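Only one chain is shown below, in structure tokens, and it's the form predicted alone.
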Amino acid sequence: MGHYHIEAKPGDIAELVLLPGDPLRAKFIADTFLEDAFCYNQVRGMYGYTGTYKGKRVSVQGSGMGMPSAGIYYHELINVYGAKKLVRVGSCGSLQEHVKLYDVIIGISAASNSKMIERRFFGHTYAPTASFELAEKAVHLAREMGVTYHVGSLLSSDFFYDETGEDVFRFAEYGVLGVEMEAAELLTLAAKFKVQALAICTVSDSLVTSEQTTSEEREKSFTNMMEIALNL
């Protein structure tokens, strides 16, 4: 199998993988929490690294925006390199009121208005779900630090700037809280190659009131879910 976009060695890559979208915040991660990380990938800047969190190996890996960049590493991860348990710390926009910027959300099914999904299964529906031990302890976790968080539904759209008019709030009354652009995916492909996964994200705007976070305030609010995914 070619491993064409994640250049490691065998055995660089941890069993615990943590996967931001943005690979400088995969560097973040690894320069604010790991200890003696390297560096074991560069290719097209999406950088990963390897390192120990009090004393146990884990792996920090950029997926780039949206399912068809981030299933492509979610893919090398777990067939080349056996990745065992594969979270999404990522931002994501809330669509409930109650909901707020901030807040984390624990993700543990994914709707998605993506043909990726759709596609495997030859037009009908599929429910990606996360692992129930890995949303377990991200609950317990999340309670032990005091973090206001959410458990449920994420949305994974295909579309940032979305001009189609259609409204995501639809989704909005069926419960779930909030949108990205990559668990779905995540969560679909670790049920078929019988890994766990989970995704975890930190409210960064909301589409109810428009309110905003910076880029500074995301990169040093968001360590609440990155602690979390890395005590998982």
Ligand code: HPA
The other form holds:
Amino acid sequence: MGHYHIEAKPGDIAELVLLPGDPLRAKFIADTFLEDAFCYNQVRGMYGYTGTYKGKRVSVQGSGMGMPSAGIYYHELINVYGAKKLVRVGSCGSLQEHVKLYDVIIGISAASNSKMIERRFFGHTYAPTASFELAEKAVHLAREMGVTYHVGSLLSSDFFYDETGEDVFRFAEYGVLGVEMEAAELLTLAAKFKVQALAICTVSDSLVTSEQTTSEEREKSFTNMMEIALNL
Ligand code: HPA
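Since we've got the form predicted alone here, give me the form predicted together with ligand HPA too.
Everything in the complex follows now, all chains and molecules, and the chain you saw is the first one.
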């Protein structure tokens, strides 16, 4: 399998990889939390960094938005660079009244409206599921840190601007906590290639109340999610 989208050298990437959608957030995480970080990827501006956190090697790689983009990075990280623990750190829209702005969702499963998941299973459904070990650890860390968190499922949508209108609220009726755009493909690829994965999201907006966070507040509150992920 080619490695067309990441130009890292063998051994450049750690077994634990944090995966924000935004490559500049990858840079921000490296600058803020990692020691001795170096940039191993600039292809398409999709920055990736490796450094150390509390003495442990960690990488952080931008994935782009949506499963077609993110899936390319997940695939190469696992199959070319030997990533073993892949943790999406992103934002999501709340689908539940009790899930408030800045709360952290520990996504243990991901429903999807994506054709990617459907096609892979010949039109049947599949239940993308997180690593229980990572999820359990994330819950312990969140509790220790006193973070407001929820454990449950995410909806990985192909739409940000969804023309189908009420569609996401069907998932909400069935308990899905938040909508984002990458988790289902991450959990599915991790299952296929026998590595561990988890999706952690901070609530950046609410589809229930239409509230939104400001970018300044987002930066601060995302720290909780990053610290959970870095300690996995
Ligand atoms: N939809 C999809 N992805 C998102 C959203 C949303 O409302 N908010 C943050 N990521």
